[in-house]
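One chain comes next, on its own, written out as structure tokens in the form predicted alone.
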Amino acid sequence: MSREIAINDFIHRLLTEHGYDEKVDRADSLILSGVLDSLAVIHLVVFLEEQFGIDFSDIYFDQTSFDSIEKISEFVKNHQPSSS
């Protein structure tokens, strides 16, 4: 499964679990728009750590880097360890 598909599927499941039923496209704002709340962002970070081996303790967290599926996918591409 491609990185963006995995991220897209996870975010759509997360939104459904949080009662959000509107369609979200890959470039739609998620955090700055309030679609994802702080708890959902924590779930997203844990997913990215587990799924892609990203260590957030060494990375500056900027919410604009996570504001869309497209940006999250690019962030993962840039920070995923090469061995994963």
The other form holds:
Amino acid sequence: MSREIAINDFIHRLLTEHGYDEKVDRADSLILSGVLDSLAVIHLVVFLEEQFGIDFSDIYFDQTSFDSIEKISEFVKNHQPSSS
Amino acid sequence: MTQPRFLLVPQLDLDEKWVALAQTFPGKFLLVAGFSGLLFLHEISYWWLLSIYLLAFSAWPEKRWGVLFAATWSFLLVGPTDFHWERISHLFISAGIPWEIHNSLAGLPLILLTLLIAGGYIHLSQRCPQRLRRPILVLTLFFLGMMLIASYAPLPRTITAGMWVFLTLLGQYYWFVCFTLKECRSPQALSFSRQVGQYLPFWEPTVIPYPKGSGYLRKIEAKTARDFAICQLKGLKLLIWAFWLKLFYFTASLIFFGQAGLLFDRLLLKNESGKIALYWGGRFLREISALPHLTQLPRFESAMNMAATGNPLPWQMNWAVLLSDFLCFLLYVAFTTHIVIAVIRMCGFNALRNTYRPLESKTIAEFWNRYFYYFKELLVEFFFYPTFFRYFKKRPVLRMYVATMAAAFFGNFLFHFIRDIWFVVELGFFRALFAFHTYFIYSFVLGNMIFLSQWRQEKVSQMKMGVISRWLAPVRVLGFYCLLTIFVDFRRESISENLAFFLSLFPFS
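I've shown you the form predicted alone. Could you give me the structure of the form predicted in complex with its partner chain?
Below is the entire complex, every chain and molecule, led by the chain shown above.
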């Protein structure tokens, strides 16, 4: 659960920086809806690398895997080194 | 009681009555009929064929992928393409092969052979992911290597001609194949045969895949009847908005250049369908064109030619030409790609717009994201992400710089070099590379400025921007891109011509 809280906090900070002030639920679309762009995805990637130690160099990467807080959490669960 | 607001584009997708109607059989028919009427007014060639396809998409939404396959391949055979069959025929004939190809139907065996080879490579990369770890990089090296061999190797002319034909055809499908190579490693990858239905799709059969690959298309497809209805209404809305933008474009052309009537004449000659709409539109604008103009600037190309030959216009006039041409160019990109996205939405794929309010951009990086979204996404997917994920992880600034340059500089340059392969056929590899030197400098400057913009954005994002800065930001951004467009024109003899125009913008020159 703490994983999802950290992701949730980060996404909300990112959205505020992007000038998006509407409430976002855990299943709301972020990428496919155009709320976040590729630069925001890069910020998210750096956050996930630093926070959860994920190495993206050998992962099949599709930015739509980050389409919602729920999906990001699922992605982290599947790729976090300690979980494998 | 609130007053009803006047809107240029009615909010059809937010009105429950319209959403309900669009789910009924008569409603679907009405929607396609309205959309077709607008396509006709937009002077879209083959608007009637597109309308037949859209009727099929509306009637059988659950068979969307099959309809897409049939539409794409039938359109390829009868519609306009960028295959340049006359040049391909010339290649064959000059190599002593008496094969004249006049259209895609006659060239179908060559298209199928190219796709068969591409399919074989995709299959290989799927079967041996460990041995072929970087399939897109290998494909790029193979493509460039073949260009070099065809340019300089002492091979029989028939083999050289065959290689060029293969490369020019593959060049058309290049980025589609790259998307498939990327997506075939996804756990939910679509089969190659299904992906081929989206190669050079009927809604825009050009080298840039709209909207990205089949995997993306599957993610944005409408899942329910209600979603489909909303998606189609959004498509209709966008087409209406494109109509307004087109009107702004012609009005701006008329005001700045006094040439809207001429533009219509040119379209009339090019376009065999939609003559009635053109006749009335063209006649109306020609009548207005006869009136005295507010300004009658020369077009950008003429102003540039004058500067290049040592007879520049006064500097104030050059600024007026540059700014007005840039504005018209933005309007042109917006309305043409809105039409494409509108058709995609009518097929039940809820794609984002290609151009989204570029004039509101506060940074150079933001403008790059807003003005041509799908080209930027292509560069991000194939150049930015792979570089960012692999290199300089411990040095964040260098990491961002290298990844940005990989996309906006190298990827941008490579995309245009592959797209304009006929330059390479005519000039040979190295001479063509030299002929691209202006674009090389253009993309180098662009890459560096996007990096600086991202870097600066990170630094100031925590701070609040003042009112004046907020107003000045879009002016600065547009000013930069406006000046940079001088160097987009890379088909000139040398960069000195572009520089001559650049210098003629200043009074001291």
